[in-house]
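One chain is shown next in structure tokens, namely the form predicted alone.
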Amino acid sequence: MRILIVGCGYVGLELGRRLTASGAEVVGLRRQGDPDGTMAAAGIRAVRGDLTRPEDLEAIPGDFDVVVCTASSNRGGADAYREVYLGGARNLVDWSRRRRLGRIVSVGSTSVYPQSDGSWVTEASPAEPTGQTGQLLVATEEVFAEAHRSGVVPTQVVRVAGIYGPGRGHLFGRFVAGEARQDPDGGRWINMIHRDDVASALEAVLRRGQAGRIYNAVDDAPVRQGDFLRFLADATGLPLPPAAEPRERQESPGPAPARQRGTSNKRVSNRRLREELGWMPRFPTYREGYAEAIAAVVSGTWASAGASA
């Protein structure tokens, strides 16, 4: 297989490692190219380019069996979402008209689910966010869905929960820094997934997933925000954060939009990924997934690389 990863960063690099290890030819597009050699070390051919610039896509040589779009707005606001996600999707679909592409897999976000009653949500649940950034993510999904319906190119969307992993984890980082606050009632559900499991989910979708399908990528154990912070306090010996003021909202871990995630309250199901594609997470819950980071905090060697991608 010949695969292009657009936005070959935190998640895309790990996906590329998996794919090259299985014999695929992988090309990675990133704005800054590969200045530190991490893509080359993973066997990925680096191409310097920007998804928001159609001419950069045109400069990529050859055709591809799969294009995986893992581009990030770097936690920007609505303008960044409109440019990177919505504009980028339009650029990719337009580019696909002039190339032979087997399919496009787009990484989305479970923040498109606005449910606030703690209920379980699946891919069939309404995705009707009230916030502007969430609405732009839904509009982005629709660009890909229309490309599939109209026969331009087969597409899939993977809605990813809050990503954490080596050097990453927004709420975890705030907890370690003493900046976290408990929700007033501690009862809001948060949904997470380890970076490595995002990569394995994407590989399962691009290899075995049904075209035109949406898949939720999330671990097996949604957790109430207060319970997660108590787990961290018990595991690290650090103090339990105080409760937030009534109007203060604690951001949950994961990809933007944090504002939308901070006001939603739902439990996201991964049943479709498991049952249709046989996917199983390496880190089924946050307990296994954060074990290495917790050990690093206890030993004094943990260092955050920033908020989740």
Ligand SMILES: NC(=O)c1ccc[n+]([C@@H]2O[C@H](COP(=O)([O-])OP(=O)(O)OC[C@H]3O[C@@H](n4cnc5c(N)ncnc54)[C@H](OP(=O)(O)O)[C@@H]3O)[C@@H](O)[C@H]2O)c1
Given for the second form:
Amino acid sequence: MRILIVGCGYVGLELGRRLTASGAEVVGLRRQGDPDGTMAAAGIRAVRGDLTRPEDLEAIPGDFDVVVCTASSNRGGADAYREVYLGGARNLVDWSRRRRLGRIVSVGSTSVYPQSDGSWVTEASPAEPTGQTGQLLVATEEVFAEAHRSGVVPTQVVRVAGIYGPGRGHLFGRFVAGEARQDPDGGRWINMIHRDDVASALEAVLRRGQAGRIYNAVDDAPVRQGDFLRFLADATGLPLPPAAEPRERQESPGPAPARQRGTSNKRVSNRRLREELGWMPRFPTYREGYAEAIAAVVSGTWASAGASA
Ligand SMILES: NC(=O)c1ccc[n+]([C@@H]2O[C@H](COP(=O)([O-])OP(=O)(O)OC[C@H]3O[C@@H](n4cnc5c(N)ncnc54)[C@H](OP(=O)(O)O)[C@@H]3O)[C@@H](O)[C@H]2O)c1
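Same protein, different state: after the form predicted alone, show the form predicted in complex with the named molecule.
All chains and molecules follow, beginning with the one already shown.
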């Protein structure tokens, strides 16, 4: 298999590692190329290029069995979403008219589900967000869906929950720094997934997924914000954060995708990925997923750098 990972960053690099280990030829695209040599170390061939520039895609040599798009807007607002996600999707689909691409797998977000009643949502639930960034993500999904329906290129979308893992975990970082606050009434449901499980979910979808289909990638254990903080306090011995002041409750700190989830309150189901593709998360819940970081906090070796990335 020859695979292109567009936006080969936190998740893309881990996916690339898995794919090269299984014998695939992997090319990774980033605007900065491979500044720290991590792609080369993972056996990924780095190409410098910008998804938002069609000419940069044209310059990538060869055809691909799969293109996985894991590029991120780097937290930006609606303009960045429009440029990177929507514009990037259009560029990839256009490019596929001139290349042989077996399929495109696009990473989306569970922030497209606007439900606010704490209910379970599946891929069949309405995805009609009210916020501008959420609507841009839906429009991006639609570009890929239309490309599939019209026979331009088979596509799949993987809606990913809040990603944590080595060096990442926004609420965890705030908790350890003593900056977290408990939301009122137990808080919203948080849906999470470890970086390594995002990578294995993407691999399952690209190898066994049905074209034209959407898959949620999330762990087994949505957790209320207050319960998560209580778990962290028990596990680390650090104090339980105080309740948020009324003014703080209006704000929902965090990177853009998390902010997007700020108004919604739902539990996202991974049943389709598990039952249709046999996907099994290595970290079924935050308890296993955060065990290493918690042990580092307890032993005093935890480094906060990048945790809020
Ligand atoms: N973080 C979350 O909780 C979360 C939740 C749901 C979904 N997602 C989605 O999951 C995907 C992967 O996230 P991640 O955490 O791995 O993101 P990341 O670490 O920010 O990596 C994204 C990579 O994309 C590259 N990139 C950005 N703009 C580009 C462009 N125009 N052309 C080419 N490459 C570009 C960046 O490198 P350069 O700067 O060198 O280009 C970066 O290495 C993203 O689509 C993100 O939106 C994230």
